[in-house]
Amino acid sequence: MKLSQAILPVAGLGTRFLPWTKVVPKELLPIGNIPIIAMLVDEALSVGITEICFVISKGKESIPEYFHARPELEKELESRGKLHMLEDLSRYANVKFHVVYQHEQKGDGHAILQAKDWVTSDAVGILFGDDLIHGAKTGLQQLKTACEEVMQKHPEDPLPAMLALENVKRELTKKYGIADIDESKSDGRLKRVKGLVEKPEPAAAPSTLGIVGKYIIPRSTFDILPAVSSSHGGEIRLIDALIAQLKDTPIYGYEFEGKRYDTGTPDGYKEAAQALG
């Protein structure tokens, strides 16, 4: 499976990290000496992606600027013999970065939809800015391998969607999109999804497998997104588009291996910085 494009929706205001995020996007907060956003870009690169689209809001231009070439700085480092620093700066030289704006905060699906005209590949990776998975393989590597396994077993089926799943405590299901699993068509960590529910109360949750912020979606999902806003006051949610696709698009989840860190909260960020820094 060729996966060449990824969308990183990072337009959020980062209100939990105020006042720092008045001037520094939370995605540029460091884990050691590497900002969170660079770890996500590196994850995209780990599966061979060469085109990345940042979905940002006004004031977050420093995110794509982090990846821009700085010839004068590179020349100075070379003259000083700091070749290891030069190598770090040049690692993104062959990546094509693109930027679109989300001018209104109208849901995760709305954010992704801003990149619709940029998408040219049959499948695209989606990496939200708050979820880091640390393990032998990146989260996106695991999703891509799982997707290839499905396509090999069912070559006659349409291109599937693949979701990263984590087994969460039942009392936390109301914080996640939850997958309803067809166990008869599942195999180990690879789960066939027969339904999806957004933030159900624990007693009503069909499982405890919550969706975390990593996806591979087919290009067809972008055609569904504009049609799923009417029931949520204009908000466009990715989960609603996937629910609408269940009737004609195979959707799978993969219960990833490794430890997830939620850098969207100060406590989660602190934990990630201590463990990974």
Second form
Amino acid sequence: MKLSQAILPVAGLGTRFLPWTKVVPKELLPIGNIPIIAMLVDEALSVGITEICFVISKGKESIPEYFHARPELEKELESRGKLHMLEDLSRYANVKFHVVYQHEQKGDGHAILQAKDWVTSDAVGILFGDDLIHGAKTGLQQLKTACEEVMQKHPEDPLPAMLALENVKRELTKKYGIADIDESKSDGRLKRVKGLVEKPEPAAAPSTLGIVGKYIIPRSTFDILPAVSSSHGGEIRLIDALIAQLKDTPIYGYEFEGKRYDTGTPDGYKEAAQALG
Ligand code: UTP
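After the form predicted on its own, can we look at the form predicted in complex with ligand UTP?
To see the whole picture, the full complex is given below, headed by that same chain.
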């Protein structure tokens, strides 16, 4: 499996952090001395990804700028002998960054669809801007290993999609896409998905395994996305494309190891900054 590209959708308005998100994207909030977005880029690099596409909206250009080379600053640091800082700054020198715009907030699937023409990799990592997983292995490392295991066991099958799953409290199922699991084809943390339901009421949820913001999807998902605008005000939701693919694409979930932080809420960010900062 060629997994050389990742899409990081960070076009959201960050309304839960207003007013200051009028001028600073929430993804640049620091955890210690590292912005959340750099932690996500590092997560992509942890599986050998070399090309990253940010999906941004107007006013969030400082996200890609963070990763741009600054030759004059580098020269200055060199002349001052601050070599460790220089090393930090050149950390992303070999990564190819790309930017696309999402001009309207029309759903998570709509966000990644903006990068369709950029995608050349067989499989693509998708890391939404809010979720950080802290553990011995990064979230994407765990998903990639799980994908490779599946492909080794079923070499004749098409490339699978792999979703990061978390066992959430039943009363919270309404906040997540929930996976319906085929237990007979599941093994430990690796779950074969036979159905997906977006934000079900607790009583209607087929399980308590919720999708969090990390995926590996096959390139074929991008062909399905344009056709799945939902009844929810014309939104394009990634989960609807995956539901449409269930009939011909093996979809799995991996119940990741480690602790997840949702940095998209002020409380979640505070918790992450205290624990990881
Ligand atoms: P959120 O649901 O947290 O939305 O998106 P938001 O706009 O960022 O924040 P609030 O709800 O207004 O406070 C989760 C992730 O998906 C991205 C966001 O940037 C964030 O990283 N996203 C969401 C998009 O890129 N485009 C969208 O249309 C929606």
